[in-house]
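What follows is a single chain, given as structure tokens, in the form predicted on its own.
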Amino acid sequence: MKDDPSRRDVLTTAARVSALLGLGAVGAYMVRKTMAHDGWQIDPELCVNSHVGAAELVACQKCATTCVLQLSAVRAVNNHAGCGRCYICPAYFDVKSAVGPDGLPSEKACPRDAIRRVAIGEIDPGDMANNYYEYQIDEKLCNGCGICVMGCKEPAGLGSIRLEVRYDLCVDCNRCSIAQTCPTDAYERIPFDKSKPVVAAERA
């Protein structure tokens, strides 16, 4: 029959579990700390141009003018689930400018051309009014000016349209330039899984 463990085997097989378990919480931890991070975002709450309902406003474009980057880490992001797919889209279309042979406005609001407007199912050549329309934003172009988040808002719009922090190109820093300057501060720094990357229709 084997002798019963010692003291000493005791506490060597305690140490070591210790060790093991201590071994564990330092990965769980540092796993955590990989996938966990502060970043940037904007409350569309606070944000001038996303506010619901204000009228005659020129967009702010702090987003677009005041980050380090020489085109902002801000992007406007359309929530398809709540545009309402219009035939004359106050976001896409300067609403003021002449009308066109075709009965659109001539000119395009966005200054940079980062709004597509997209046919939605089969086209009535006979009545091009009685169709619905995608507005994609190209996110390559875009750079956060707020001008097709202004138009988009109520009463011309539905509000579908917001500006968005995108953490994949923001470079994080500690100060944000954009956050300092913005007349609301609309800015703030939330924790978010940075596998797991911003999707606009699940934060809509």
Given for the second form:
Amino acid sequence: MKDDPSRRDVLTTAARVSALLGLGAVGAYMVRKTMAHDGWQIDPELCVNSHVGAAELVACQKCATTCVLQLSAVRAVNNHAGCGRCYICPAYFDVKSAVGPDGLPSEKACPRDAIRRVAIGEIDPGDMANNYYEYQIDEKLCNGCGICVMGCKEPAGLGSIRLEVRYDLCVDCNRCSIAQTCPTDAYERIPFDKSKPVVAAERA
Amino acid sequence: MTRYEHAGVHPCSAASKSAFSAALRGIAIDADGAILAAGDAKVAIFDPDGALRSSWSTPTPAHAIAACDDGRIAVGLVGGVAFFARDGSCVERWSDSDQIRFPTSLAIRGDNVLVGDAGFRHVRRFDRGGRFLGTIGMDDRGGGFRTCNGHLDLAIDAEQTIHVADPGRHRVTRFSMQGERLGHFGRFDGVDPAGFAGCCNPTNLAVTSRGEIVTVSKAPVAVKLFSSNGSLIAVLPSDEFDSQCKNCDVAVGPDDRILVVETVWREIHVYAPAALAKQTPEESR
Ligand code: SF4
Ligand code: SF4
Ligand code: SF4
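For the form predicted together with its partner chain instead of the form predicted on its own, what are the coordinates?
What follows is the entire complex, opening with the chain shown before.
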């Protein structure tokens, strides 16, 4: 005769079932993600932060603040081929802050200190204005607030930085909360085959 | 020290009459005070009072313009320089993209033709026959000027000193005609107007008959007058420039009037020495 199930057996079974259900949900999500043909992306021509001619001087930070994820699925991406590698980058520095003893603006623009400034090529230590600088965005720190994108926009900069939804981070909500609140309808569904190479190429 | 006043928009370029429909890129003033303008794929010449004298098409977009002593007009085109007679006929053309890539400024003095080449990021010197004489600005470790905006501007003063805007270094650098570095002035500063603000400024410059240097910056537009030793004399009013303006060319006339291009509306703004300001016709868009 089979004994009554112990409390431990019940708990073990429940844990297995919920693990299976959890795995099932993750599996279903993975299947949905794999099968999906399109995803959310930002049209840089419409985003307030990158649209040339937008009169706003304050960055729209809704991509950072309204994503369902704790750290938004949106990141700033620098198209290095289009970057001027400037000595004073208005996306990196707060160019209106007081000049420090090193001749550089004393404050940075990024509130999360997510941009690294690295002198590249043959370095002239005697005159730092002679060097080129690469501006690298740390994707672990960036929350897609768009402040650097606004700073880099023409005519102040060359507009090489823009916001992108990262497909590997985005959970593809049925109703993207950023798309719901974006003031300029910059969010659009675009096919993966169109969007993925862009991200891959620019991160290379 | 001369005090300047903003004397309005030059009548040759008020929006209702603008000769340029898409772009006004370069201006110059000849010895008689006529205004030479390059933009679109076109050259236009105006009387000092604004009446259109003539205009003609260029084979490709016109990026820079300068008056030659012999009356011809030199125009910078991608890959070369074309020389026109005043009737618009092309009398000479240099087109060798190994020698000239993207001329965004021209200055001609005596037998010297200087091309500010944003493609090479240095100044290229030729004689009047088109013979290449050398480069200017390639001799430091930086390997050329920092023309992040795709624009390189220069001017020659009465002493034959060449002044070049080096926006990425926030400087104006001076050279002898042979290319020897004579020094520089300017530094980055987003607060103190004596410095140059933003990422890459100044973008454009010109020299007055007294050797003062007029600089133009972008984002926002700032027009500044510096003494020949680089001390700030004055910041001229520029509130009427659209915030999207960039690479606004500047020219100084024989009477020391300063003309600055408003690139969005394709206008020419006039700054007149105070004594002349009241004689300058004022027009607004
Ligand atoms: S919410 Fe829209 S406008 Fe605002 S930063 Fe995001 S994409 Fe740009
Ligand atoms: S988007 Fe915001 S957090 Fe990300 S690098 Fe730019 S300024 Fe920093
Ligand atoms: S779909 Fe969801 S996770 Fe993706 S960007 Fe929009 S709110 Fe964020």
